[in-house]
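Only one chain is shown below, in structure tokens, and it's the form predicted on its own.
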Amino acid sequence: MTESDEPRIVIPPRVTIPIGPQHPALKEPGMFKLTVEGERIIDAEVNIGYNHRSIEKIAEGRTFLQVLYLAERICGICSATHNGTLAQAVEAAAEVEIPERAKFIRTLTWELERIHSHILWLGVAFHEVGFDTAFMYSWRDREVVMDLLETLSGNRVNYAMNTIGGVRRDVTDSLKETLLKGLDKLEERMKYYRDVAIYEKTFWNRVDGVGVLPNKIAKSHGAVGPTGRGSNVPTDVRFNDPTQAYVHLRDSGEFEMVLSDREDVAGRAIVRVVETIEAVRMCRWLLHNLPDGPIRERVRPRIQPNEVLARYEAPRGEVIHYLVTNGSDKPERWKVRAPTHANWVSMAYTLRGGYLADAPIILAAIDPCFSCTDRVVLVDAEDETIQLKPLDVLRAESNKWYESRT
């Protein structure tokens, strides 16, 4: 056997594959650069910032009530999350306590939205692994909760249910019965999807052991929501720092935080499915224990100088609204920290070492929302200092840059 006859080990070349910023799987723009050797992902780079809309800056020229509806349009799936959390912030700044009945109805709206968000994610997860039959079924049943939200608020998307001082619409006895019937149907269907997600090999074999995020890494990388709880990180604002009617839900002893120690995409899927069933039970408890009384407390238009932070457990994880008031009817500063922002770093970790074919479901596993997350920062490349520029200057420079490209 000559030297030329000896078998040679061929190392596949490293190739960088761009996914995005425009692609069919995600309806919002984001760029993921995956470096692969053969089918294995060696490194992953996340580039976002294509979808900035200047909402925080626009809010500085609007009244608190106007900003409330602006906040609702940060994200269509989490519209009640953002406007409800902002309402909490304004109420805290004004030092106003809203009625108990309003707290229950606000919490009910939030949990219905969680059901909607998780069912939507489950359908996307089925689609990402090629299980389109389950995708169609789950999105058919998603219509049930959207109909309930429309019955409750008048809208299927951007519900405009929360307002400063409480909620806009009450729950009548007939509406209560309608909601309970819909919740019964949702619970039955979600128990079915729980079994499909765990026992159906079409789905399970594509998520079992995929996108591993160890508990230690989840903590060090700041993972939140189902991403963190899927790695056994016990963080859920509803239980750790409850507000509104969540105080009563926690103290009832009937509900507990959903955790999984699997540390993979399967664990994140289990957390979401079981959380949806828990959310249905929470909604039913809220309706059965709904207190009497008004649904709104009057709040003066001008809010005293104050600095507050409101947070809530959105479907994707902890959302934070930081608000500074100055005695006028407009905010001095409003800052939103969405949960997707906290999960980008951990998501990049879960991609490394996996197969290229698993990248879509790993990306979808954090349920990313770009419009919730994207911000803009200008950095001087010479001294690496952050430059703060007025909106009109930034707009003029943007126009000048685009004109130079044409």
Contents of the next structure:
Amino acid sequence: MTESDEPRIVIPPRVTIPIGPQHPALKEPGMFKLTVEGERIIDAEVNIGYNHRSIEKIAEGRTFLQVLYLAERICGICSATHNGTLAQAVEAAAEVEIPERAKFIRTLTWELERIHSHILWLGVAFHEVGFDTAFMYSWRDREVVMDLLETLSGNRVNYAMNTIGGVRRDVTDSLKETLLKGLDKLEERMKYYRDVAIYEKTFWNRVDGVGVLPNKIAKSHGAVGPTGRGSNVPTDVRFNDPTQAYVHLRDSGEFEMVLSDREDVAGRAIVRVVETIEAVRMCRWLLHNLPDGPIRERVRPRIQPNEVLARYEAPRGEVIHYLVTNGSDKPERWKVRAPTHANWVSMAYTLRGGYLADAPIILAAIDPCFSCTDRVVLVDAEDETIQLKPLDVLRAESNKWYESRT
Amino acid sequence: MPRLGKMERELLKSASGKQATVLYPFTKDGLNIPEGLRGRWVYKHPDACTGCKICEKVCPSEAIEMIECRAEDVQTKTGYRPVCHFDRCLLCGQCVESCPRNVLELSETFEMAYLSREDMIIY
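For comparison with the form predicted on its own, please write out the form predicted together with the partner chain.
So here's everything in the complex, that chain up top.
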């Protein structure tokens, strides 16, 4: 038998595409090595740790009050999250109970932040699949909640609402009216965007069945937040281990954890959109049931030696603040586990088996911060030429590839 | 006949609607600056200031410096007064909150771009 009679096995060239660290689809620098065969992603590797800002170490040299403002700057979108969770941790370490009204206002800020974060994500998701009309419309309506937050706290991004022992600003009656009016508008708009996300084919066809994360894998890889809930993992600190006014919200029986058993990007999108509507309802409930009383408790600056763990369900998932105090006015050790960190691992799984053109939306689906000046390096396997491609070029090519398929 | 998209009606409605953005540098109408915005730092009531240095101590970004009162300043009890290095300011408002005599204020001025660092020292 000669060699030519044997069936020839043609192996398509394997190309490894590094995305990042400076970078692909994310503001937080991360490094993704995608190994592709043709258009299929067969392996994904995630490396992180490129953006070491030394925040935890800086915090050890500052007083608790000053660390609050530092914590706020961990993330621009989740500023109230880190600010409030640290305040919660310090209050637990000092063993003080904050007034009920402060708890309600703190929760209100958190929920308003969730609304703005989820609308932001929805806009980004629309943008990633090339549906820019809905992106611009949803971000226009996001301004409503941004204005509400600005009126409530005095700043659009870094709210600085929490202080150790309560909150810094009160909700007056006239502000309450403004908030309720804004919430009505938001609810109406969000119901519309829910329908757009589900019934508009431009969006739905690009996310349906893409980036599948089976329930079992989501559990074993420790997915949190909407990524986990989109795979039917009941993980939501607001209901599992409520703090602040979430205890009252849960006990009222009017709110339920939003889950989806779709397990794909569409499932995660539905969870986020429905959760936004729930968050609007929660805000309204909080405003209607706002108790009277003081908004802050005086806490001495020196906190007794203690070791505490504070949890809160941030818009992207569970955030953990671990704090060790030593009797001085500065923390001994402060550790933050942000939700995106927990979701990296499961994201690497979801990338495998998908198309390269789906990579932007799969990366976006865990809701990391998106950058506009990112680059992707494409290495050609044959002649090893390297091309630097900005994300918008990659996105345009992805969209073109999808058009040519139909 | 191709089916109309979900957003068709919305698009038509918006075509005749008001513009969502503001032509900002040319007009400030529609910016909706809220009451209580944390804007530019102001040394508002120098008469009440005792020069106690609390604002300097609480500032998370070391933006406030206590200098000796100059001849043209209101002389405080301790002989010191705060100045704000605004390039470092986070606009958190902790100094305003911690001041026992309400001397400081974050005003509603939101245009805070300057050409040099020297211009950003607020006396």
